[in-house]
Every structure is written in structure tokens, then in C-alpha cells.
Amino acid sequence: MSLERPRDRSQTVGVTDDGLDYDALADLLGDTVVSRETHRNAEAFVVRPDEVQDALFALRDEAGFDHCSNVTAQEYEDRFESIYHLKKYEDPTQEVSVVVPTSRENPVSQSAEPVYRTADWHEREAYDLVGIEYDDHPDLRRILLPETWQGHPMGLDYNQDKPQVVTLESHANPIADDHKEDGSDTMFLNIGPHHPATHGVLHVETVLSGEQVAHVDPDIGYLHRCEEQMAQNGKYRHEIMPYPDRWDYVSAGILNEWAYARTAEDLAGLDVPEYAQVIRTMSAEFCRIAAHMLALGTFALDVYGEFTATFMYTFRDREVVEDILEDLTGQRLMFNYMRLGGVAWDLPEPREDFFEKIRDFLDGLPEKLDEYHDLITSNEIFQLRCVDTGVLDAETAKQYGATGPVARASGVDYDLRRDDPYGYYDELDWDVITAEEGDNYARVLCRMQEVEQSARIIEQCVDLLEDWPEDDREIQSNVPRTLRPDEDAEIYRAVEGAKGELGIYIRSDGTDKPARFKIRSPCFSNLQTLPEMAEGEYIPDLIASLASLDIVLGEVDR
């Protein structure tokens, strides 16, 4: 079935001038709906586990929900539950959730993979960590933990103190197929883990036909970070905020912090002063620039092994950004600057020196970007390696839930800063960058142009902050010492991270800690597109395609 968005919005079920008509959506789903739930920013329909595909096909094809942004799995005392968080690329403020309960004795439900390809990895994660099984799933096996792992770590009865005893014979031999079979035209090749081109501990199982890539299977999960479980053991007010910095740990800390702040603030009904929103917006865009600079340098390194000029130039400029962020937050990578209801403290004194440092950086940025274009994008070798390689078309990007520069370079005009506004973005003048080509070259250009837009945003924020009345510089709202959101309150919220949609689902049990904390990582969904981009290409193009995704493994397996 086609994933194309219905052309005539008047024919899209549930859409009204005032938003979504959930009663109309309930009529569309008919008898598949068992009951309804009210989540904080979207209604949820509870459907039977053997009618998941019927419900999702109807919502996708008749109501326009073409973006399965996240899948959350959790266990209750009396049941297991999967939640499909659905949005529209055309308008992500139109959201709905599909809740699928299953019994504890037989935790099996239909797979959503035939409807949304991105459900493949998300359901494998749900099976791996929680223990829910999905009928008709094409490849239901563990994704974050080894196949030899015993139990499901996010399950209620999981014993964390029980040692994982695995005999040597039980370990899979990673090079068992690393030879050319008699009569076979293909060869199995392991790329990574611990390979410079895989940016950390990524293992890419690759099947080659001659020099061309016949099949690719990214093997993730070597970090085993347990970030969700650690967040579930932290109190809302102060003990969770340090963790988001560690997801995309290379530069994007404040963007990550904002994802948690936005979700928890909406869950607890907290306001954020306007002055703090401007500071948040400015600091987040500095993080976006730092992340894109790193992506640019490592991309050049991967594509033509250029470890001197370009890589060092990007780090030179990234260091200036880190200096500014250090002045603001006191830290260089793990900022821990946001607080629920605002930010930790005001701008550094003297403010004039801080603003002057920012303006010096912004004034010199156009020349630096021209330099990068001379070094990279106008380089003939770079163009030969990147133009028309690793092509990802828009509809395929949507099927996999791709977001951020990866989707925008394929023509998917989707940016939560504009489409689901938060912070101070909707008060500022800036553009969403898109491209139509969808190749490795387009993804690089998209990030470089986004740096220019981030600079525009920062400049406007500085103008506002310079003239902000001293008596009105409120950095935090009045937040209770202990937060206890209503029992069974549920919410999914997201922000536009450097890599794309970074979302968080939280379910409250009425205590001061989340009962369930689920992270929607843009790197996780974006990496899933790699086989679509690389199969049929040459090995060097596979490396370029992987680099163009700009993944951070710490955010992939969380």
C-alpha cells in the first residue's frame, strides 16, 4: 500500500479546522477499538492484539498518519502493553496513539511492520527489553542485547542480580560465515565494531557480491547504557536532567535536555518564563552548530580519509562554540544547564563581553563556511563520491520514520521547531532547509545550510537578550520542590534535536519517579534506513552513506 499523504485534506478522516476529531477516528476504527484513553497531548485508542494492522492501516491510509514516530512497550501487574505513537509529517501536532494490551500469560500481538517499516526495529527492541512478541514480524530477535541474554531487563520480574552465565559454545561466532561458500557468488564481511568508519561500537554485517553491497544488517547495542532504566530510578525535579546530556554526548546536550524538559513540564503543567525560553533557544542552536560541525568533519574523514585540514578546521570552529557554551553553563559537553521551569542561571557577567564573543563568532562564520565549501562541497573527489550515492527517497524515509537532516535532504519538509513550536522559535525569522536529491551530498549541504539558519536564530536571540529589561529577567518559574504528576498520566513529547525528532514518553504512577521512561532516538530510526541507501552500492559508498546519517551510538542503544 502506498504511504503517500492524501492529497485532498477534506477527504482525510478526522481533520477539522480546529484540529482532530477523535470521535471520527473512533468511527473509522470501528470494532477494532476496545476502549479509549486520554493522554496529555493526544487521545489513544485501545485495540485488540489481533487487529493491530487493520487499525494502523486505517489510520495511515484513511486518516493520514504516515509517521510512526515511536513504539513504547511496558509491563503492568496484569498485562503487557505496546503503544504506537502516530503523527503526520504534514502536521505533527495531529497525533494519536494506538494502545495494544496483551495478557501476561501470552504477550503476543500483531506486528505493525507491514504498515510502518520503522516498527521492525522498534518491535525488536520491545521484544528484547520487555518480552512482548509480535506475530508476522519478519525478523523478531534481540536487537540491543546478545542472543544469549537470559530474560528481559525492563520486565517486572527481571532479576538484575542474577549473573548471566553463558557457555563458550553458546556464543555466536561472528566470523562463522566469513568465507566464500562453494558455488556462492557472495562474501560475508564484518565492518566494525571498533572500526574508524563506524564511529564507535557499530558492527555492520555486510554481504558483498563482488565489490557491490548485496545486503547490510547493522548490529547495534554494544554499549548497553540502560538510560531508560536509570531515568526511571530518578526523581523528576533534579535527578533525571543530567542523563540526557549522555545520549548524544558529542555536542547536543542542551538539545537533549530540552526533550526531557518539554515532556516533564507538559506532564506536570509547568510554565517557562519568556526570558528563559530565549536563552534555551539560543543555547540549543549553539549545540546544533557544534553537532553539525562534528558531523561535517567526520564525514570528510570517512569519505576521503582527510584527517588534517577539514577535520581540524571543524574542530577549531566547534571549539569556539564550546567555549561560549562553557561560559554559559560551566561545562563543555555534559552541560546540565536546563531546569524544569527554566534554566540553571542567567547569562554570564559581564554580559557585554559574552555578547561580544558571540557576535565575533557569528561575524566570522560566513567566511568559515565559504572555506568549508572550498575544501569539501566544491571538491571534485568529494562530489564524485557523494553525488547520486546513498540515495534515500522521501517515501522510503517516511516509512522508516527518518527525521532531521536525513529526512529533510530527501525532501521531507518536517521540522518540529516550526511544525510543533516550542521555545521562542515561532517568534523568530528563519527557514527550514530541505533538498530533493536525497543523496550523500544533499545531506552534507543540508547540515551546512542549517548552520547558517542556526546563526540567524542566535543573532536574533542576542538582540532580544541585550535589550531585555533587567527587572524582567526571570530564569525559572515557581516549581514545587517535589513533582508528583497524576497517577497514570501519560505523555509523549519531542523536540528537534541535531539528528532529528528526539522524543520521550513518560507514564506516571503518582510518585516522584516515572513508572516508564521511553526515549525515541532519531539516530535509532535513521540508522534503520542504511540498507535502503547502501544495497547495490559499492563498499566506499556504504561508508559514505553511514557517515551521512551522523549517528551517535550512545543515542542509538541508549
Given for the second form:
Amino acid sequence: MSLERPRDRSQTVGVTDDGLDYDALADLLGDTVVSRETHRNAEAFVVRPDEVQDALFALRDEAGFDHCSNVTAQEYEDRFESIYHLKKYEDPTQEVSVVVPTSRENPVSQSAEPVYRTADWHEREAYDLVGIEYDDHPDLRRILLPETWQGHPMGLDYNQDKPQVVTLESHANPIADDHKEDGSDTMFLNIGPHHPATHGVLHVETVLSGEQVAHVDPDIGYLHRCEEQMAQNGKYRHEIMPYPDRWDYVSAGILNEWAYARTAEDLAGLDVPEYAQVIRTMSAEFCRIAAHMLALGTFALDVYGEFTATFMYTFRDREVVEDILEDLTGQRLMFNYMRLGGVAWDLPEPREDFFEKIRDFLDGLPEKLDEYHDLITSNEIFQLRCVDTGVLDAETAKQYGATGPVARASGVDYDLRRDDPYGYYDELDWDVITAEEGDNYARVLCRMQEVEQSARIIEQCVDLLEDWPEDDREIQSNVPRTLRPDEDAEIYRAVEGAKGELGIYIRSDGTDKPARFKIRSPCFSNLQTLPEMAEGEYIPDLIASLASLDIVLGEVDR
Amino acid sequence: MSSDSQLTNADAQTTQEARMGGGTDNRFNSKLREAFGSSPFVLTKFDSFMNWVRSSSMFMLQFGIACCSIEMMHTYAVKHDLDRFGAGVPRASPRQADVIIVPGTIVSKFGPRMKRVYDQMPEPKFVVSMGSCTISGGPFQQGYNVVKGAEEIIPVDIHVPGCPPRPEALVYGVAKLQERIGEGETAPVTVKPYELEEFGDLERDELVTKLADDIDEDTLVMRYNWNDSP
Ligand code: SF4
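And the form predicted in complex with its partner chain, for comparison with the form predicted on its own?
Next comes the full complex, this chain leading.
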């Protein structure tokens, strides 16, 4: 249940019984709206670049759009454009986009950061990769590429063959002066980019005042693999699907693939047979279990620093899940199993053996989870380290666009599987797990309970698949050989990945490749909350908070 | 050795018993021991001995970059258990490790950091490159930011292909590396086009001139010339 008092819906502008009344929203925005566009997912209002904040404040405060899920930036022949994708935590099917065009000669538009804190990083990324500048932005510098980088690679006239120079600077203490005054000395500490506790190549610039963390600045971009460019260079039908596996690579592959599948299917108007939907749902939940197991294992690793018991236990269970997924998809980690319009192939033969394997796993799971509770959550040391540390409250989580277990553990009752149903989820019986404390402990507990729910979903899917009539096992609908969505069709769609809302924006230009492919990664937004959780705490709590966010750098940097 | 076993020396039957004493736990009496008899010495060249030692106790740097590192973790964990092969002591600090497995995509921002980590490892040191990305840039080879293989920056001894390689493949690669170290072979140090250099030493082309005002002459930099890399 959500912590907040339910909003009085009649007060909210634009809400009707069956969705949104965009004309009412347009009236609300008044003169700031220059024109309107229709995207496949929602209506969009085109807004003047110097009135962005007015429009966004109105939409947030009067119309209840409290979730800025994504900011897309792109360059056209004649203009730059930023798109703010707005949703409601209460009901993510109520969406609206705010489009802000600026000229190519002088690409400046007003920053949305005062309205949504999450826009801070998103706009830095837009500046870094596309080259739009944001007026009044608190800290407009590159975020993914090195400071000395020349040019903006997602722009139209970028020359990729030019040499680049990258520096290896030692870091200065960014707030040294602030603290000298009151007599206390601060110390600057680099954590990462090569450090076992950063879960990959993350660099956390930390300023310590004594034992306490005075300032944290996550520095990302050490794994920026140009995923968006790769997708823009691939054809819709087959060439993009392998890449999602490599965003959240903690075996969450199928969940990511689903994000692309859902977006592209909605864009091109493809159906998915019911049988394939059930298989998708089942395999995606296996991925969620595998991802949460790894999160649990590495969390224990970071909190007790043990590479032995808990870590090995979680990996033991992951091996079983990987085995099942390997039987299904033929690969251990990079499944590449979904296809537009369905899945790659049917369940492995003999089906009985496959189902038995799954049933064995599911039967053993409650016992294993008890084991984990003995080993981890009921452990006194663990509780001392995690209860009441790294607290994130619901309002802050929303401001930063946090989703997934991170938001749910702070009492934000938001899960796209239920709130914006896709696949077979709305036919099945399961619960969304939430907690109210918002501390490190709650986040871990949430993940462990989500594993139980995933197991419930899988069980129901297996029952369905077992009884599915043989001549009705259609795994793919009829998909044209070459997909060419309508010119200038735009869409933003999201699914519930292991870490939260994983969304994709695609603009088509009528060819068989997307003109713009933008990935909204949950980890990117979740990581942004780290300073809120860690400042004022001790260093070990910073490490625990970072671990409890469960970030994957492949997805943060893309 | 207890005084009891001293007493039984007189009853010793074999040379081995004479040496070890009758009271010794027979777990220590291996076949090898029997073969050595009363003079348990092995004569070998010091170099061979050192190579054998090195290949049988490898300290691996805990170094994770991208997707491949998940399979690397599986390689260390239950089921595959790299430790069985004498190569499973994960060290968090490069100063205590002699093998670095590079599991993932190297991008421009990370390149200099990886070189620094490698430089901090004591000699002799060995590199296993894990996965297509580390070999060539893999699926991201065409990206604007991706270094086309770890070998552009540090010398590599063994390449393990795959995307990602299965844990079994990595075990095989490490075993091969051990074999080579045991034989005393090392990788030739390849030409490294992207050495860290001082900014002042770079050729004064358009880019360097442009950056000259922003960057200190003494700053260490790495230059990525995308055109000249394979
Ligand atoms: S080789 Fe494949 S699995 Fe390994 S890091 Fe590259 S993309 Fe990931």
C-alpha cells in the first residue's frame, strides 16, 4: 500500500473516468503550449524553450504528473528537441509528453531540474551526447564521456573517426573550502572505479568529515558502450534484440528484451500469441529471480565482506536458474530469446522433464529462502548494519524518479506489471511487495519477498503451459520480414525490469532502422538517489546503501 | 614428533619408516614419498621450480567490468570452482595479485584507469582477456567510445573468446595460462599504441592545440586514435 494519502482525484486536472482529457491539460498550460503532437503512447505538448518550468510545474502540481520517467534529446535537420516523458506514480497509464524544440544555432532551453530532481542527470546526459544546453542547470558538465571529449556523438554532424584525448587527473577536494571554516578538515576519497564494493566500474567521489560522509558524487561513464548508437544502427527485426541482454546483464536479459519487444511491437502494431505471452512471463520471472539472487549475494559480500557462505549460497541457486534458462534459450547469460511477435522457440523437449526441473526448483525454494532468512536477515550484525541506515523517503524517491524495489521499499506502490499490465501478468494471482521503512534492510527484504512472488507467477505459468493444447502452441505471430514503422511515429514504452521501470523511446523515420533509440534505465535514476541516502552517514553505510540500490553499470551507462 | 614414536624407531622396517617414525599418520605416506625413499630430495632447475610454483598458486585480481564478470563470478563460485586449479585466491588489491582477468568492454574513460591498475601489479604478471569485447570491442566495436580490445592498452597472454565465455571456457583459459607459465612462456609484449603520456609530449595536432589551454603539460593522458586501431 502506498504511504501517501490518496489524492483527491476530482481535484486533479485532466483526469476522467476512462483516462486523460488532454484538452483540459492544454487549457491548464495555456499560452506556454505552442502546438500539440500525438505520440503512440500519449499526447505531447510542444512548449517554448523559455517556459519549460512553468509548464512542468503546472503539470506536476495541478495535474498530478509526479513522475518524470525519462528525458529524451535528439537532433533534427532544423532543430534540437528535448522530450520530457511524464507519468503518475499512482497510475502510470496516464502519460503526457512535453516537447521542447530549440534552434540548432543556439540550442538552449530551460532546465527542468527545479521541478524534477531527476532531470539533473538526464539533462547532463542530453548535453553530453546530443549537445543541448540547459539554462540554470545547477551543474551542466559531461556525465558519460570524459571531460576532454570533442563533439557530441549522438548529434548529426559528429565525426567518429577523429582522435580523442582522455586525461587521468587526480581529483581535487570539491568542497574543501566549505569545511575549513568551521575548523574541521575534510578528506577526499575516491571509491572506484576499480573497487569490489562498487559493483563494477563506478567511481564515487566522496568527501569525508571525520568518519562521516559529507558529500558524495557518483561519477559514471566507465562502461558507456554506446548502446543507443548500436540500436540505431540495427534493423528492428533481428539486429537490435541481442543488445538489451547487455544492459542489465545480471541474467535479467529477458526482462530487458521485453522492454524492446513491447516498444517495437506497439510501434509496428504486432500481436503476440497468448501462448508466447505465457512463456515470456515465465522466463522473465526466472530472470528476476536470478537478478535478485545476485543482488542478495553481492549485498552480503559488501556488508559482511564475505566471499564464502552467503555469496556461494546465492550462486548455488543462480546456477539452478541459469540451467533452466539455458534449457529454454540455449544460452547461459545472453539469452536473445524474444522475437518481435513472440519468442524464438518453444519449450524444450521432452516437456515433462523441463516442467519437472522447474517444479523441483520451486519446491525447494521456500526452504532455501528460510535459509537465507536465517543467514542474512535475522542475523544481528546484518540488522545493526542495515536497519535505519541509508533511509530514503517516498517523496525524495519520487523526485528522483526511483522505481523498482528501491521505490517500493520506500512505500511507493508502483509496479508496471500491475499498473500498466502487459504479458500475462494481469491474468495471474500475485502481489506487489512494498515496505515503508525505506532503509537498506527494507530494500533487501523487498527483493527477497519478490523472489517468492516470482515463484508464484512461474508456478501458475507452468500449470498453464502444461495443459496448453498441442495444436494451439503458437510461439510467434506473423511478422513482416522487414519492419518499417510509419515515418515520424514516436513511442515511449516501459516494462518492470529487475531494477525498476525500464523504458525505451523510439522515433521512426520510415526506414528499417530507428532514427532515435533512447533507453530509460532504472539504475540511472536510482543511482541518483545515493547522495540523499548516504550524506551524513558513515562510510560503511554508504557502501551498504550503494549495494542496496543494486545497480548494474551496464545499465547506468548504457 | 612424540616421544612414543621415537621409541618405535628401533623396530623400523623400511627406510621410510625409519625416517618418519612408526607413529606417523599414514595419510602422509604418499606413493610419491615411498618412491623417494630415504632421501626426499628433488633436483631441478630453480627456474623450473619457480615456474611450477607460479603456475600453481595464482592470485587473481578481483576485477569486474561488464557482463563477462558475471560469468567470471560463477567461475569462482560453487559448481565451477576455479580454486580447484590452484588459481582461486581472489585479491581486492592489484598489489597482491599476479593475474588479471579482463572481463568486459573497455571504453575511453576506463582505459587509463585499467592501465593504472595493471601497472600497479607486481612482476611477473599475466593477463587473461575474457570475452569478445576485451579481444576486439565485441558487439560494440563500432561504438564511438569503445576501445577495440584490451590489447590496445595492456599486453595479453590468453584470449578466451565468447560473449560471454562460459565458466568452463574461462577455466580452460586459466588452465592453459598455467600450462604456459609452467613452461616458462610469456606473451610477447605487444606494441601498445595507447601508452599513457604526458600531455606536453603529444604531437601538436589540431586537437592537442585546441585542448592546450585546458590541460596542464604534466597531465597524464591517453590518446585514442580510432582510425588507426584495427
Ligand atoms: S564479450 Fe559479451 S558478455 Fe562479455 S562484456 Fe562484451 S558484451 Fe558483455
